[in-house]
Each structure stands twice: as C-alpha cells, then as structure tokens.
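Just the one chain here, the form predicted on its own, laid out as structure tokens.
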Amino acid sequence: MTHIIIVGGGLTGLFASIVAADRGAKVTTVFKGRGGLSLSHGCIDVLDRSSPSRSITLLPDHHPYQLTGKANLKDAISKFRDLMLHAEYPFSGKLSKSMSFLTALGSVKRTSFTPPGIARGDLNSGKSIVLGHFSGFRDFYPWMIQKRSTKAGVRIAKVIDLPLLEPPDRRDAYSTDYALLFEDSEWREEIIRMWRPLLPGVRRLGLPAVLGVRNHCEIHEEIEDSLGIEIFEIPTLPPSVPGLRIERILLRQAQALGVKIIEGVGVIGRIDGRSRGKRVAGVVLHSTGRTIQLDADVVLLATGGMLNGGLVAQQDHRIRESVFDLPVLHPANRSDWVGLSLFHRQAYASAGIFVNSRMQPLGLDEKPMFKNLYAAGGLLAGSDRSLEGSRQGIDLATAYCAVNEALG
C-alpha cells in the first residue's frame, strides 16, 4: 500500500486526501493551521468568464488548467460534487455557463458551482430581490449592498429589518454564532413566527449566509416552506459559514476513509540520501517541545501561496517555498511584487513553483526535482487565481491530477 503524506488542510489538501484514500492509499494529512475555506465564499470558481470551459482553451501553456487538461478538471469537479451530494449538500452549475450572485460588498461575482442556498440568488433569473437586515450583526450591511449593487446594474427592491432572538452576549456576534442558533429547531420556529407578518408580498429574500452548518439544506427548506418565499444566502465577511460547511464535510469524509490527520504542526521536508537526491523520504513535524519524523512513498504539497504559508517572503527579498525550499521564480525587485492599486495584477499572486503536467515541481533546468514529490493548488505558479476567478477550480483540478499521477 502506497503511503502518501499530504501537506495542507485547505480545499486542495483535504480533497486530495479523499481522492488518494479512495484509490486505496494510506494517507496522512498534516498542516499547521486552518486552510482557506473559512475565508472563502463556499462556491467553486472555475474562471471569471461567462463560459469558463470555452475560455480555458485560450489560457497560456504554463497555466495550471492547461497542464492538468480539461478532462482532469471535469473529473475533479464531478468527484467533488459527488462528495457534497453524499453529504446532502448538493452543488449545482455548469462548466459551460457561469452564474452571477451578490457579494457582501454589493459587487457582482461570477462563479460556476454553488450550494442550494447561494444558487437561489443567481442574478440571471431576473427575479425581484429583497434583503433582510439582522440588527446588531456586524458582518452584513444590506443598505451598502443595495447602494453598491445599483451601480452594478442590480436593483434591490428594499431592505427589511428582521428581528432575532438574543445572540451570545458580552461580545459581538459572528456568522458562526447565528449559524449554530439556526440549528436549534425551537429557536428557528420562534424566528419564523416573528418574521412571517413582516414579509407580505416578498417573493425572494436575501439573507446573510448563516442558515445552519450541519443541516443547512434541511433548515433552508424548512424556512422557505414555512414562510412561502424563496430564500437565498449571501456569503458574509469571514468567517464564512458556506466555506466551513465544505471544510466540515471534507474532514468527516476523509476521516471516514481512514485518513490520519495531524494538525497544528510545522512541516519540513526530508530528502532520501540513498537515492542520490532523486527522491524525498517524508517530512519532519515540529510542535512544542518535540519533533516527529514521518516516512512516506509520496509527498504532495498543498500548502497554498503567499497568503497561506506555502510561500514565505523573506527580508533578503526572496520568496521561499516553506517545506522543501523549492525554487520560486519572482521579480528580483521587491517593489515590483505589487501592482499600482488593488485592482491591478499583483506579481506576488502569480509567484509559485513551476510543475510539469504530472504536477511534479521543476528545478531551474525545467526537469522534475524529485521523482515522488508533487504539488497542487495555490502553491503553483502560472496564474493569478483571485484576478482570474479560478481559485477553487485550480485547487480541485491540480489535486485530482497530482494524486492520480502519484498513485499511477
């Protein structure tokens, strides 16, 4: 049985763990901190184009989508949707056509695959929109959304104040607090009773994405049926409940498949000296007061980019890959790492390690550095995932491709 160590606990690492375990591998997943799912909107962005599948063919040869090929992307998304469906959290959408929805900042965002609560908010439907306001909720500002969305060509009919029973006291309430409260059937029943007389004539209501964590679909359906209106969720500022729903599902599925998960440790790569430097031997885990050495047949890096710790900016103006110190190509002048404004292309966002079509990291000679080392997700060079709107699609496609290449 092949033992694969996956470094990273975000979407890329957790998805890769499940794919590898499904293939019969012995899987150990290690990571220092939480991945980026709690910061994400909980959808699957493939490419910020009206037709992502057609636009992918126009990307440069070194782009991760071109390296993996469209077949891996399709298979990865199909696998992800099967996992979500099994957990009763189904995703809808198409690679051939994007959906548009409102963000918590009032802008319009395109995405390819969404869970039920967010899918109801597809702006392409043309249905009238009313927003709900939760008094005291610090991370959702419907009047700002209404004002800014008008500039984007989206009309919001009105904003309605919706009362809530008292949230936790002595501190600000976050989206996760309300999501847990909505899991309580008695609390939910009282909320429905309070809201019903406030919504005459409303046909589609937008709410912050807080309608439960564990039983979202059941809660969403119950509230819709009880009020007799269509309800959609708008992902809030972090922590993002839709992202946490995905994280929870992937963790549970990985554990059910026997994946060993080690959290809260620093990770340093080990080279196999017996192979004359052609193979990696595993990793060393660092935690308070001790180190643990893990051997593996394969190591897959899913550590993310600059914002996730996979790439580290140093005082010597160098960007360093954090586990094996792999070569990272980036502008030599640190002032060139960022664009003129937030809305320009950022050079640091495209920094990363280069890989071949098997997802093996390449050295400066453009040859694989190690036979049994692979990389996926935000660690890869060749794309600005935020600017492109390709973050989750690249995560899934490269993780799927890397695992299948590693296990043969």
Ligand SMILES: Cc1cc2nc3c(=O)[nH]c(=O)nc-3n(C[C@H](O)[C@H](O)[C@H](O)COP(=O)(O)OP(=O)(O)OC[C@H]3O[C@@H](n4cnc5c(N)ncnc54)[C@H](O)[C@@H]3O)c2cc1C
Second form
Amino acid sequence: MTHIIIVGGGLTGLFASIVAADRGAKVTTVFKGRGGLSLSHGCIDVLDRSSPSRSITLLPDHHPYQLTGKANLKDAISKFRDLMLHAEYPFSGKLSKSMSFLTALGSVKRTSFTPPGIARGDLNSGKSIVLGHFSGFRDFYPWMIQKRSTKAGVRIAKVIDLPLLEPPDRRDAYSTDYALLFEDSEWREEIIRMWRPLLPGVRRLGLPAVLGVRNHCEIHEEIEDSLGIEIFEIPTLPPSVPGLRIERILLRQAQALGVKIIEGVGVIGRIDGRSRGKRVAGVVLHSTGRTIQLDADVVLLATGGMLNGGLVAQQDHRIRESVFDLPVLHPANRSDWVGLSLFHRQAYASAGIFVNSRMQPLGLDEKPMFKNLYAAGGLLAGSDRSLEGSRQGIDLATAYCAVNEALG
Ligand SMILES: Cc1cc2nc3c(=O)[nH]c(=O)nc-3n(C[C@H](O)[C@H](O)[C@H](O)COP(=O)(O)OP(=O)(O)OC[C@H]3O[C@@H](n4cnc5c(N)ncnc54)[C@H](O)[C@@H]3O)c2cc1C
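Which structure goes with the form predicted in complex with this ligand, now that we have seen the form predicted on its own?
Every component of the complex follows; first up is the chain already shown.
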C-alpha cells in the first residue's frame, strides 16, 4: 500500500487526502493550521468568465488548468460534488455557464458551482429582492449592499430589520455565533414566529450566510417552508460559514476513510541521507520544540501561498517555499510585489512553484526535482487566482491530478 503524506489542511490538502484514500492509499495529512476555507465564499470559482469551459482553452500554456487538462478539472469537480451530495450539502452549477450572486460588499460575483443557499440567490432569476438585517451583526451591512448593488444594476426593493433572540451581547457577534444558534430548533421556531408578521408581500429574502453549519439544508428548507418565501444566503466577511461547512464535511469524510490527521504540526524539511536517487524518503515534522521524521513513498505539498505559510517572504527579498525550499517564481524587486491598491494586480499572489503536467515541482533546469514529490493548489505559480477568479477550480483540479499521477 502506497503511503502518501499530504502537507496542508486547506481545500487542496483535504480534497487530495480523500481522493488518495478512496484510491486505496495509506494517507497521512499534516498541517500546522487550518487553511483558507474560512476566508472563502464557499463556492467553486472556476474562471470569472460567462463560459469558463470555453475560456479555459485560451489560457497560457503554463497555466495550471492547461497543465492538468480539462478532463482532470471535470473529474475533480464531479468528485467534489459527489462528496458534498453524500453529506447532504449538494452543489449545483455548470462548467459551461457561470451564475452571479451578491457579495457582502454589494458587488456582483460570478462563480461556477454553489451550495443550495447561495444558488437561490442567482441574480439571473430576476425576482424582486428584499434583504434582512440582523442588528448587532457587524459583518453584514444590507444598506451598503443595497447602495452598491444598484450601481451594479441589481435592484433591491428594501431592507427589513429582523430581530434575533438573545444575540451574543457582551461582544460583537461573528457569523459562526449565529450559525450555531440557527442549529437550535427551539430557537429557530421562536425566530420564525417573530419574523412572520414582518414579511408580508416579501417573496425573496436575502440573509447573511449563517443558516446553520451541520444541518444547513434542513434548516434552510424549514425556514423557507414556515415563512412561505424563497430565502437565499449572501456570504459574509470571514469567518465564512459556507467555507467552514465545506471544511467540516471534508475533514469528516477524510477521517471516515481512515486518513491519519496530524494537526498543529509544521513540516520543516525532507528526510535527508536515506534518499535513493531523486526520491524523497519522507518529511521532518516540528512541534513544541522537537522534531520527528515521517517516512513516505510519496509526498504531496498542498501548503498554499503566503497567508498560511506555504510561501514565506524573507528579509533578503526572496520568497521561500517553506518545506523543501523549492525554486519560487516572483518579481526580483520587493516593491513590485504589491499593487497600488487592494483592487490592482498583486504580483505576490501569483508567486509560486512551477510544476509539470504531472504536478511534479520543477528545478531551475525545468526537470522534476524528485520523482515522488508532487504539489497542488495555492502553492503553484502560473495564475493570478484572485484576479481571474479561479481559486477553488485550480485547487480541486491540481489536487486530483497530483494524486492520480502519484498513485499511477
Ligand atoms: C490571502 C488570501 C485571500 C483569500 N481570499 C479568498 C477570497 O476572496 N475568496 C475565496 O473564495 N477564497 C479566498 N481565500 C481562500 C482560498 O480559497 C484558499 O486559501 C486557496 O484556494 C488555497 O487553498 P490551499 O488548500 O491550496 O491552501 P490554504 O488554504 O492556504 O491551506 C494551506 C494549508 O497548508 C498548511 N501549511 C502551510 N505550510 C505548512 C508547513 N510548512 N507545514 C505544515 N502545514 C503547512 C496550512 O496550515 C494550511 O492548512 C483566500 C486565501 C488567501 C490566502
């Protein structure tokens, strides 16, 4: 049985762990912290174009989608959707046609695959929209959404104040606080009773995406049925509940498949001295002042970019890959790493390591550095995932491709 060590607990690492375990590998997944899913809107962005599947073919040769090929992207998405469906959190959408939804900042965002709550907010449906406001919730400002979305051509009829029972009162409430309250059926019953008289004539209501973590679909349907209106969710500022729902499902599924999860431990290098030829013998883990060695047949890096430690910006103007010190492509001059404003191109976000079409990291000679080392997700160079709206599509496609190449 092949033993694969996957480094990283974000979308890429968790999805890769499940794909590998499903294929019969012995999987150990190591990560020092949770990945970026709590920052994500919880949808699968493939490419911010009206027809991603058509536009993908026009991307440059070194782009991750060109390296994996469209078949890997399709299969990865199909696998991801099966996993979510199995967990009663089904995703809808098409590769050939994007859908548009409202963000917490009032902008209109295109994506490819969405969970049920966000799918109901598809702006192409054209029905009149009312937004709900929860007083005391700092990460959702419906009046700002109303004002800004008008500029984007979306008409929001009005904003309604919706009371909540006992919101956490000694501090600002986070979306996760409300999501947990919505899990409580008695609390929900009381909320529905209070809201009913406030919603005459409302047919479609947008709420912050906090309708439960574990039982979202059930909760969503119950509230819709009880109020007799269509309800959709708008992803909030972090922590993002739709992102956390995905993280929870993937973690549970990985554990159910026997993946050994080592959380809170950094991987600081490879085991040296025992490597035969161009193979990695395993990795060195570091936690609370001691190091241990973990042998592996295959290592897959899913350590992400700068935020979660896959790439580290150094004082010497170099960006270093944190585990194997693989060559990283980035602008030589540090002042060129960031754009003029948040909304300009950020060169640091495209920094990453180059891989071949098998997802093997390449050395400066453009040859694979190790025969049994693979990489996927936010660690890869070749795309500005934020600007082109391709984060999760790249994470899934490259993770799927890397595992299949590694396991043969
Ligand atoms: C700056 C930033 C902004 C984002 N904005 C958005 C957004 O606007 N919309 C959106 O949908 N999503 C956003 N995301 C989330 C995004 O979906 C994911 O972060 C991204 O897709 C990469 O996923 P990943 O699994 O490859 O890496 P990550 O999610 O970054 O996960 C990396 C994992 O590797 C672990 N790790 C790293 N180095 C080591 C090491 N040496 N040893 C052990 N473990 C290690 C980390 O602890 C973490 O578990 C953002 C993320 C970042 C970083």
